[in-house]
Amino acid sequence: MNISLFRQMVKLNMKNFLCFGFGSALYVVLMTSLYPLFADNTEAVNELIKIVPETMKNALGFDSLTSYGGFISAEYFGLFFPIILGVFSVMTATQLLAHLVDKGSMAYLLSTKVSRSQIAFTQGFVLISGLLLIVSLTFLGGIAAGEALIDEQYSLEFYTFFQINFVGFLLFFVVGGYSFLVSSLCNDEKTSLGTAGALTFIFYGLDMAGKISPDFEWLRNITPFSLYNPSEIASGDAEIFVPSLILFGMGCFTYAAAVVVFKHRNLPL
């Protein structure tokens, strides 16, 4: 890794990192502030849940909105968190490699005697650092909001909330990894953005389809999103060690593949 390049790229992207990070944290705070309304109307919420079709409950994680863990995992980590982190991962991965090739900036970087491997490895680490910052701010925002706004009887355990965020980080470690691999293969920014975005949309859609219909449950086996189940983690029913190990391995493989591909491919410089 090239430290000078890392510092410069983090500096260039820090505003983007903080916008996504604070946006995610503020949304968790907002959702947490709404939970007391649900807690005070438990019977009405239960009746509403009964109306929702079973398939939709499975897809959206609406089984236990009356607990704070079930509420925050369904309302934020099951819906908006994947969208926010998915957009960030695809967009940033494209900006860090394909954008530089497309705009001609990569020729300048290579002229500084920094090797292709160093550039790709450093840019990948920038993306991972951004993801880690966003998830950390989300975690801290959720913990602070929970302490300030949620009664102790409804509160989510620190370790459980950490697990939700940790496995979420590993999921988008993978999404960022294959997006970075696509970016390393493309000379055109739009092609990279479209391909990585389409892959993410397809994976997320397959996971939702598998949750909605038992006939299509097998589709979940081909998407990394199936390894992240925030509602089950919140309820204590999820096994996180094996999914975490699989996600970590997939992420490492895709980032390593991106470095190798970028090192050996022909660039239009």
Given for the second form:
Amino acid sequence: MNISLFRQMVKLNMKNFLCFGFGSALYVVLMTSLYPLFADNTEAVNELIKIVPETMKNALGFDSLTSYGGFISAEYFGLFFPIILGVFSVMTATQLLAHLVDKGSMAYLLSTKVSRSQIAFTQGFVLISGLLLIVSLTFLGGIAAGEALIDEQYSLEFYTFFQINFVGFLLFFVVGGYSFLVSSLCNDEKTSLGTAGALTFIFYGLDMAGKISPDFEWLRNITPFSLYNPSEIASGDAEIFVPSLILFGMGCFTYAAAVVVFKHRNLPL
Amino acid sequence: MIQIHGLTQQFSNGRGIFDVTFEVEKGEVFGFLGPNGAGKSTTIRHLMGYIKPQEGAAVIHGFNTWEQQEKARAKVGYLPGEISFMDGMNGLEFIQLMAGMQGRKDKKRRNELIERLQFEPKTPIRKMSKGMKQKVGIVVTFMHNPEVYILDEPTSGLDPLMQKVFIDLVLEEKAKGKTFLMSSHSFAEIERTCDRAAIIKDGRIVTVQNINDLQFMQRKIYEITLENKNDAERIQASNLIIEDINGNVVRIVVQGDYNKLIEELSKVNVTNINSVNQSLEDVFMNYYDAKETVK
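Now show me the form predicted together with the partner chain, since the one above was the form predicted on its own.
Next comes the full complex, and the chain you just saw is listed first.
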């Protein structure tokens, strides 16, 4: 870890962190403000949901729309949150290593006594800090909006909402981790962006496919996205300890692998 | 200070560097000459620990430049050949970042260098000209008072005035006993500062020589304008090596023997003398060819 590098990198990326963070928080607030509309028309909404095929309900988490927790986890944390954070993780991971190698600016960072491992570790830490900031802003936005806009009777428990955000963070700790590993392997920025993006898209798609059709249920075993079930956390049906531990382990492994790869490979600088 | 021994790195396209071997003594300014694509930058990239050698090794200050790369780099000031800073920063922020990574807190030397190179450090990097970026690079390279300087084509992009400032800077550091390895594709650029030089061609070291010997060996062409055609004919009749005659303009090839040239020219009326700019291959053409026949 190198403090000077960390400080400058955070400064360079802060605009991005804040854009994604406030964007995500704003979305939560917006969705929350829509909830009273649903709550007042529960019957009509339920009628509507009956029309939707069973499989779609599973995929979109529609079966739990009747409570605020179910609503926000299905409509935001199950849908847009993965997309926003997925885009952020893939982009930032590429920016932090592959982009610098591709452009050649890495030659400067590697011209001092700071070792390759230290540089890779610092850059990984920048990515994790960014994710943490975005999830924190989302969490705070959700809490504030919940307090202000949702009636007491529907409101979501603080601790449950924290769990939704916490496991969500861990999921993108993993997505960021493998994207960072890809980034450390690539000489070319576009290859890194493409590969990490495609992986994320596939993993997200596998989880969706597994939810929609029972025949493809097994697909969910090979994607980290299946370890994050915001709707189940909201309804209190989810056991989060083991999935969190697995996600944390996968994340640590991928970041460590990225540092090792970056330390040993030839760089075209 | 710098030892390179049998360094070999062949790329998939068959090019690369082969059995590169030379040493740079402490306090020496060493030139590394070669046309573009000859392997200068590849050799330097090994010195900075960016690539693992297929064979051989490079050592700086006793540290292997691949296995102990960060230790080898600790006392090196490096100026890359291709400058590309990070976007979204201004020059000063970049300098501060590098100072932080070099572990240097003292701003005196940095400010002194900025003053000498005369540029506005707060200019955003994306708005800088090539020469200005080169100046930022020079500040970063020199500000942490390194023992060894590795400079890849350092004067590219600098105007003649700044080249002079740069050369003064090198000579000052040399006087302090610092070691330099400086690559270039132009002999004129390094002959003012270097003690010795290696010439590299197609990835192989052709020769390592004193600058004085190289100066003697170089093949220069002078374009001499004479007063009239008769004079041109007299020169033609002498035993100078004539490359080309066009009316009363004669191109004479000189290699070391300047006295003969002066002697012959004193017999005629000269109205203009011009030295012709040549590529490195042309300057050391005879030498390159001779070496090849020996092989």
